[in-house]
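For reference, the chain that follows is the form predicted on its own, supplied as structure tokens.
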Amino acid sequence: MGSLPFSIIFIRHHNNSIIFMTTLPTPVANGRSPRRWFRGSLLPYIMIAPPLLLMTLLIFLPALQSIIRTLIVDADGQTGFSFSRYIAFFNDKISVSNLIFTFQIVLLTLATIFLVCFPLSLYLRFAKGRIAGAVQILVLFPLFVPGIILCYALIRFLGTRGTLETILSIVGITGYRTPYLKPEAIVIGLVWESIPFTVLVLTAGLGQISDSLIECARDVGAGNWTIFRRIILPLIIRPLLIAFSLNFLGIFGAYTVPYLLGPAAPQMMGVYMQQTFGQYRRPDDAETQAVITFLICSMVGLLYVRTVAKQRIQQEESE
């Protein structure tokens, strides 16, 4: 016999009479109590609603409005669909040179970051002892130094008659040329800022490679180069892409380091936008520059989202 949709309770009264009472069943949703259903199905959406709403109001909506304005208001202020503001940007030699300069700085900085951080990550992953702990502390130290303090420290260290030039003159090396107010200073500052984050991402990715896998490769006669090329490098591609994407986004829109350490011309896009908006009083041109920067960074952002989503799907399938 199937279960009844209600419960029967027998209560014996003090005069030996029996009273029958029925109770209605507790409402369920898909075999779960309402509280469990709320926690498992509805509560997560309620929790993510405020940050999603905040992101929509402060990021997506202003970005969409700026894109629409650059397309419906032309360079002369006339209303109507037009690409004239973008055409004017790419016809302006200063704007194009600043965009090219930004790409050059970004690519050079990224190459330097990985040349510095990848060996450090490999060392911190496989090395043990106090020296490795000290190296890790030094690697993470720039994480706690504000960018503006870093810039003024580099000015005092790298500038003319600064600390570095003094040390070189003591050991008899002359002819020092300071990188301050040159593209090299921007690269040095941005690399310094990016080291902690990049090492953390790469070290976390290397940490997912089990020691047993490497030991098995050694047991069959694989050397260090073979292990790196056949095991470590293929498994570290995804963390490398994540580090590349996030560093690209941060460097492309950097402002403090390029403004304080870089040359007056050409300028990186972050500095150029601020100059156009604040000093030249051309908010429409600054908005066009911002949209172009946003579109370039969005393409790299899509690479990051695709990489993270693919990693999550693979983890769910493996579980």
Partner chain sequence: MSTLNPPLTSGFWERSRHSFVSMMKRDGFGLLALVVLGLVILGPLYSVVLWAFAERWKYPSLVPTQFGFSFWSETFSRADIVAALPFSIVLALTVTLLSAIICLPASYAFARMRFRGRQLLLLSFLATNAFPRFGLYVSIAVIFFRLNLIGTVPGVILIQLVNTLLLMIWIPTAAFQGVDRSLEEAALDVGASQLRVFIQITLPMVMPALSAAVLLTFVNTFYEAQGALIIGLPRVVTMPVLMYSLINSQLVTQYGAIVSFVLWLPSLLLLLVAQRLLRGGYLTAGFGV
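Switch over from the form predicted on its own to the form predicted in complex with its partner chain, please.
If you are looking for partners or other molecules, they are not here, because only the chain is given.
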């Protein structure tokens, strides 16, 4: 097949039947029967078309259109290319403080996630026994608690006169100040949600490191630190990148946790966008805010796709 695998498919409803017409040369000329040609070249594309179309229409198209629309501005009856919407965003004190606040939460949450999850993953990879089993169950448990229920539960747990304050007062600790409606509560909620995914990805990466490899290194006199730096770290750099990028995107695009647990001001971008779109009914401004989050996250999004792609291609080659 010298030409494109398929160029255009017209789908027409004609007498209640669907007719496929293609602009491809007649396949018989290539020495293959039309039926085989259909099954070999065209059928897979027809099978993957519906989800691909849906994704194009609902992800690529809206994103692209938002980017274009925010750059073309109507001024005095004239349409033209302009950065004025972005200039307005960065001149607005509230917008800028919300963006900075989002960054701060992202960094703080990411740091906490890795501080908590890395030791846990190492532990779960190398420890055996009943305690490790119980720890694993607890670590995976948040996977089965939807975000909205988590928020409600954390309010009851962390809030004033909640379960935590009760427990502390029984132990004899008084003066508890609730993090609820403060930035700390957002971090707690987001870390809580991210633990299972992060640990799953990291332990999956650590699982590829065989015990014998580590024993070999130990036999030739490598210490714990050397083993960690020279053997473990290079092998799990990919899982680390995946955990980093997906958590980054998840936190940057979060809505439920910051909306329900966080302060009224400053807001994270998700909450800010929803307010601009839903309450103030200013879709144009909401769109500008959305595109700004796209641009900030684009590098991280690419990092994610690239890392997963490399991993997948390597897997397929080894099979």
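In this text, rigid core is short for the largest set of C-alphas that superpose within 1.5 Å between two forms. Quick caveat: nothing in here was measured; it's all calculated off a predicted structure. Residue numbers count along the first chain shown, from 1.
Annotation: Cα of Leu52 displaced by at least 2 Å between the two forms, core superposition.
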